[in-house]
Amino acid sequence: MASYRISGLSVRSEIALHGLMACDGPENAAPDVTIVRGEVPDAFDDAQVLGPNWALAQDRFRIGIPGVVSMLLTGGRELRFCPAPGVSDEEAAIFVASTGFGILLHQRGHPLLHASAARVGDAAVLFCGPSGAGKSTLAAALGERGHALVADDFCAISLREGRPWIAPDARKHKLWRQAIDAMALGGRSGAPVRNRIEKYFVDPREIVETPLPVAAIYALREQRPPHSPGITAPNIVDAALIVRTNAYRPRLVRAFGQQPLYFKAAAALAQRAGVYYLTRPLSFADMDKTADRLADHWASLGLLDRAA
């Protein structure tokens, strides 16, 4: 079995998770999570909440990705997967490591944001937004400027004495070919994320291995009227709403009854870390301007004065 560290958790998996970087597992200690191949029930007799392709029953959660893989998550400790007929392990693993593990983090009671994160000084800054907003591309561009990757795709938040922290995640960038070419990252580009699409795993230049406090969250927004390029701070109510609406799979927050948990996390992030809109053109030609604008903002916040 391969060993990984995902969102601060030790993981042993019967399937290779190509979008993650393997690491040494804990010696003489059980992992936090195991990923195993096995049968997955078609339904639960005691289902409490039903979704279009998932069901929740006590400490069990079943989800099916039509034509690809079915998964059963139990108690936030085990993820069992069953590929559909004719589906390769590589194809199934994409959903095991992303959708499956994200739901497992919900089971473990972690506030989870749909975001990427980079290290700035001795803290982490998060970039949130829907799929296609450019989170991974921005994190990769900042990595080329010396800001190590903390997490990609989703960020697990924990609260320590009311301050938000993020657990590191040894996950590779997932970038479109156009972004790879524009940033000259072909030398670190690997296998395609899925067959027949021009999106690839890319090794980050540097990763973070220890938890970091969250210093700022940026909600990505495309430049278009009435929004001009720049960084602006919403009021505290809107800041908390930004956090809550960028939860990873918001419908599951309600299904698991975790609204109070996310409200608490949103309040802490809004009060203890800055929440901002980052409005920028979706153009690779403007990426350096965006990075410069962020650097100026971090300097104004005092983040660049802290030891890395």
The other form holds:
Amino acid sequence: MASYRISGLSVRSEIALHGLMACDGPENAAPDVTIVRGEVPDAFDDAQVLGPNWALAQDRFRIGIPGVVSMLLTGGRELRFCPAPGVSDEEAAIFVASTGFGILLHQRGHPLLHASAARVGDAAVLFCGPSGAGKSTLAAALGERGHALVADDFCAISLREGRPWIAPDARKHKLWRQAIDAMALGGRSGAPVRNRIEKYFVDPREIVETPLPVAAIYALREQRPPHSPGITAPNIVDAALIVRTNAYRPRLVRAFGQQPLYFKAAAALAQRAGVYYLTRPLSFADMDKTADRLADHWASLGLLDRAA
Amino acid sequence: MISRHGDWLSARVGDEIMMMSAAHGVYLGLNEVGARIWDLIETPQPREALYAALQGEFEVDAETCRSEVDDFLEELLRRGAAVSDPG
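Output block for the form predicted together with the partner chain, input the form predicted on its own:
Whole complex next, starting from this chain.
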């Protein structure tokens, strides 16, 4: 059994979860979540909502990643997985720790954003966008500028007295070879994420282990007409849509009937933080310019004054 | 009489209001004037009362006020966020 802390939850797992930060688990206390290997049903007799590769029935959720692993998530407390024939635990663990755990967080009723996050001053700033938008790469580049990693792939938001907070989910960056080379991170890069893809685990320079208030959320956009580079504020409807469409799994928000939850999170983010578009070129050569632009924005928001 | 209709969640953001239909998941944004009208129709109001209230609060002539309030109410009715009751 290995113990981890994932998005603020204590987790005990039968298999090692590569890329996650192990921690000394509470020996006696029951963990928030347990990850076990076991039988996963092919279907539910009492399914309420069906997706292409998933099904929802009461407090049970089943997802199958064809040829890799199927998972059964129960009550947000147990994640049971069953690797496909010939698939190693190691390979299955990649999906358990990302897709599986992300859906489990959805199941627990946390507003969950597909975003990376970095510490700025005493707060966190989030970068959201679909896979390939550059979330991880930007967080890694900011790490090189002294902004500790808060989250790499998903951000669980909670509201405390109306203010949005993020539970830290620092894990190893999953970066494309190209990004590692461009940022000269080769010395800290480790094993490939999966055997057949050119994405590698890279140790973050510094990580955050305590919850932080959210100061800003940026939706990443590629610079191409009509979008010119810069940071702009969307209107409030677009701000709300940014939050909902950047849920970790937007279709599950509807399946779980959680639209009001995401509306409240969007309202809190708009009221107490700020929702912005960050439009920039995708090339690595322009990364410094983007980081400078962000630093200017944080200065104008007063975030840097509070730096410890 | 104009009154709110449907199951809308709303949140004030600065001078504006962000709204979501709980039933349909549709989002709506109201600017400062729209937000004020939304506040006013929490209790059903005759149109005349809305014109009078807004003319007192915003710098606008009577004719513009009537036509803009009517346009806005038309939009709220069309989106099912308000009902117009002839009573």
